[in-house]
Amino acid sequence: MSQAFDIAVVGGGILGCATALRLAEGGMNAIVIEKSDLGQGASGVNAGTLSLQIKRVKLMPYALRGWAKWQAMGAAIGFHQTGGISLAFNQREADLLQERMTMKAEAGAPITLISGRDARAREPGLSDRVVAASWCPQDGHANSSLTGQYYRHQLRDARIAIREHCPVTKIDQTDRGFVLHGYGETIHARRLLLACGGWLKGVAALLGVDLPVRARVNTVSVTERGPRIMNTVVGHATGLLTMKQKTNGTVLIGGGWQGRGSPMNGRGLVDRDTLIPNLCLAQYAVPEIARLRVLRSWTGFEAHVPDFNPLAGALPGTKNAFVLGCVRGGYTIGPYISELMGDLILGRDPEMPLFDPSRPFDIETATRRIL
């Protein structure tokens, strides 16, 4: 079976789906192709944190606009604006917190520095070891497990074709565009967008393009239901902790601690040696967490490149092909940067600059930073 489209989008997470919706608004006949279920990669297994305090300064304008998109989605995606507190337990961490949060506030985030006493007044369950903190009333969270369901409805309402459980195994480039081969189906498209997260490197290689993409294996845990012990998003000055209590009483704990594995070898594995410090830091920040049992821990792949900025633009050396990925804080930023990508493909001037995938990367420096 063979079908033809104006554009094929490889990847059914937030970036792929939101870009396809923008393209459909502009009159393009798009198809979204996903190797698994929509929204079941990084878009669906992250902790759902919508915190401006953990975003890179350069990406803050994108995060602010992305946050507004989530707010507009509202209950359909489980949006809650709770405010967020980031903690420091000693003077070194307090200095780090002041430096980072001052820059983020100057970039537009409504972040203020507060004392440890003020932090405990806002969040009584915090440890008395807190010496300083920062507060952002705009922080909150959504339910990442609703990502696929939400975008499936949006794509269907826009009459955008969807192919799930259809990993792309081969891509041919012709005078008329691209021919994508999946399980039992051949798809023709004039244009191509790669938005497949941790799998970007492997899919781009099908076109002979070597993207400098690596994948982090982030770990998230969830506790049993319990009494209310926190009302805000709680983080740490180093960025190694984010947690929030859901309306059902469970607590989600993350912070970028690494598991094991790679996208090409299936799902990642939880690493006991990094899981335990993550849980210990959570208990150190909010001691009452020690009363809750951890029910489950899992991993998700987060793609990145050496400078830790997005890939968003034309795929190097490949006419009519584009790439969107490696967006740190992609859950928050995704809905907005996807609209910018859609505008670029439609021939419009994006409202804000994108991130040229052909820019030079310092691989040696990146390797040192990762290690």
Given for the second form:
Amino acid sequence: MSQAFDIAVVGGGILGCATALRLAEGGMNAIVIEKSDLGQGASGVNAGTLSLQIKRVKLMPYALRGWAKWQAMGAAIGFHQTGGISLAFNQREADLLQERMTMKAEAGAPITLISGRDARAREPGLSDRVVAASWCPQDGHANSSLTGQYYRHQLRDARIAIREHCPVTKIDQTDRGFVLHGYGETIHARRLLLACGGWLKGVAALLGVDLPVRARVNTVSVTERGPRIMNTVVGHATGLLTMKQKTNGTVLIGGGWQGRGSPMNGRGLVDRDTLIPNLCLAQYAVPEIARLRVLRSWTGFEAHVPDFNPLAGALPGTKNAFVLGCVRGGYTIGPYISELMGDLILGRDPEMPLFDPSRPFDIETATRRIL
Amino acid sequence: MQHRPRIQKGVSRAATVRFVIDGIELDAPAGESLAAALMAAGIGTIRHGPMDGQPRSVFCLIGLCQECLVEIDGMQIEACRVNVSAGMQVNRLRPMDPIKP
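Target state, the form predicted in complex with the partner chain; input state, the form predicted on its own:
Every component of the complex follows; first up is the chain already shown.
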């Protein structure tokens, strides 16, 4: 029989890698199993926005601590603190912005409401149609495409085993733990953590557990390089825009517009009918962007459950198995909530509450307003 | 940049056609990559860097780096992604202006 690990982590994104690092610090012998390459799912293809203005109120304390983790990672992941501006183009959007940002500020984010004129003073490329805005000096961005190589080095330095190109196709439960099968590999582990994002539902099903996980298909686009047209992260009151110009002159445009496809059917597809309004909104906010051609658009899968809170705790009905995923704003929050998850598995008291995956998911929670 | 003669031995090419870049008439085999034809004609500077305004030339030849971006029939396209055809009118881009403050 091959070596038994203390824990097998399924999923080599931010959540899986960062939790494995915490577990290794705590003395556990961990292995990270990834179906493709480390950090190539949502962790590596998202728009890299580190914005407190687009975080849910309930998750703000986690986002603030996650932000500090990214800041500490610094140049290795392309961290830039630029400040961020969220825009309102009419009174209705201004009211929405005020309501949302007031709650987020009360939750601890250093967000202030500013006039359209003040917004243009900070970001001269903004449209003069901006009537009100909010400003958060802490907002910024990192380069999500560096996620994989960053965690690869971290895992290696911590001597954590990595299996890539190893999709898990079968999981047996024994009295000693779990036996994972995938791509010619058989891996024995006493504990199990599922942290495979959009693929959580399929992998949990291997253990007979039905997680109410669905995947959003978020679209991101990048332009050619251009002269400096903006300095901050620009968003919109509705949350349907994120835009920032990188140091190389390209502009990344996101906002959660939905492409097509599902994790189980391979890569998502960009949908012209959602891409065009996404780009129109970007151009409405910063008209000069019209000078830049879009070079590429792509999608990433963002997992969520009906109440849009994370899954972070014991896997329902399965001894010694855990699940971590569905963290809205997971890029920003991931490195922090992973430490909490590691602490829970290590038998320590996490410093902030986690999110029990066994909680009920009913229609009421599903329809509760998402902020 | 020196004129770079094409390899002749063992390579067959289509008939030569004439195309125009910034008013200069050039000849190249029909169907040759425009980027290759410009290199063969000794045209070094294709565009200027949008950030620093410095001259740029053909670099990656696979449509990624944007350094051979030109305008053909009013559309911007990488010279490495288009083939030479008879009468093609190519214009090099003017350096991008900085935005108004």
